[in-house]
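There is one chain below, alone, in structure tokens, taken in the form predicted on its own.
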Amino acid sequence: MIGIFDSGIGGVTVFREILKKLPNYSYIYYSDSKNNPYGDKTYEELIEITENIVDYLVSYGCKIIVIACNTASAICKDYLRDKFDVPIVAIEPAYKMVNDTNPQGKTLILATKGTLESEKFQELYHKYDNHNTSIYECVGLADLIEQNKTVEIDEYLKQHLTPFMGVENIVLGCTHYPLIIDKIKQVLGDVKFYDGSLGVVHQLEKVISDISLQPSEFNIKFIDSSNKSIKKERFEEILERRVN
């Protein structure tokens, strides 16, 4: 069994890619909407939150944990890997992919405060900085997406992204952001998007091979910490399938 968690439904964008390549396993998706958003939490708060989630998923029988949240990954992955005796796959902003495919292109990185201020992100950014990149902290955007406030999202993007007209590449540094790609295009045009989901799939494939995790009867269990039925409905809508 493989456990996946995020601060809400954003991580479903990662889970969709996982299922395309690895459909023959059993999964638990843990949506921590009770504590959403993660981006404005302190280090201590995030450590406590994510440790409790991983402890729960491991006790449930998960053999691999996927952190499908950029903020939790950037801040907590090293601590969690030291704490738990299970492989932990963690997402990161796909800035390296820009370096690999369009290294000189005008680039915009969108992420939460927690991700941008993390040591891990700063290392990644300075390693691949093309000196033609802007970084923008999207305060409150993940929460608007989590709550599916479409009108407010449109207003937010128009207000905050219009100054970046002319960018070629956009790095989506939060797993909620791929859910509004079409809306971002309405403001910035036909830009190229990069997110970390494919990197997670590649990591997960390697870990499955390394620990010889055998395929199992396919099953998806959904858990939401706020226990709101609307969360399951959105999860199924985004994933395009029914779940337990």
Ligand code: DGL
Second form
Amino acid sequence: MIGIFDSGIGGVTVFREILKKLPNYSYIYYSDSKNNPYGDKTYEELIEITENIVDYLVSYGCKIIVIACNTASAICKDYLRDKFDVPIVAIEPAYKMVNDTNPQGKTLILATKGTLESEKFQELYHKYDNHNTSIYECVGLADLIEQNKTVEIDEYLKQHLTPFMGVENIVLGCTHYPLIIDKIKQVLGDVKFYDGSLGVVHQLEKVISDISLQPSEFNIKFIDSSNKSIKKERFEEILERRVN
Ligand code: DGL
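Complement to the form predicted on its own: the form predicted in complex with D-glutamic acid (DGL):
Complete assembly follows, chain above in first position.
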């Protein structure tokens, strides 16, 4: 079994890419909406939260953990990898992909405060800096997406993204943001989007082969920490399938 978690439904954007490539495994998705948003939490809070989740997933029988949350990955992945014996696959903002595909292009990176202030992000940014990149901390945006507040999301994007008119590349540095690609396009036009989910799929394939994890009967289990039925409905809607 493979365990995947995020601060809510954002990580489903990663999970749906995983399922396209690796359908022959059983999965458990842990949506920690009770603790959403992660983006403004302290290091200590996030360590405690994520350690409990990984502990739970491991005791549930997960042989691999996927952190489908940029904030938790940037801040907690080293700690969690030291602490647990299971392999931990962690997402990161796809800034390297910009470097690989359109390095000169005017670029905008969107992410949470936690991600942008992390050492991991700073390392990544300086490694691939194309000197034509703006970084924007989207305070509160993941929260609006989690709550599906569509009108407020439109207003937020209009107010905060209009100054970036003319960018070519947008790095979606939070797993909630791929859910609002169409809305971002309404403000910034036909931009190219980059998110870290394909990187996760590649890492996961490698780990599966490294530990020789055998395919198992396909099964998806969904858990939401706030136990709201609306979360399961959104999960199924994003994945376009029904689950346990
Ligand atoms: N989906 C998350 C991320 O990728 C977390 C957003 C939040 O909870 O603030 O950063």
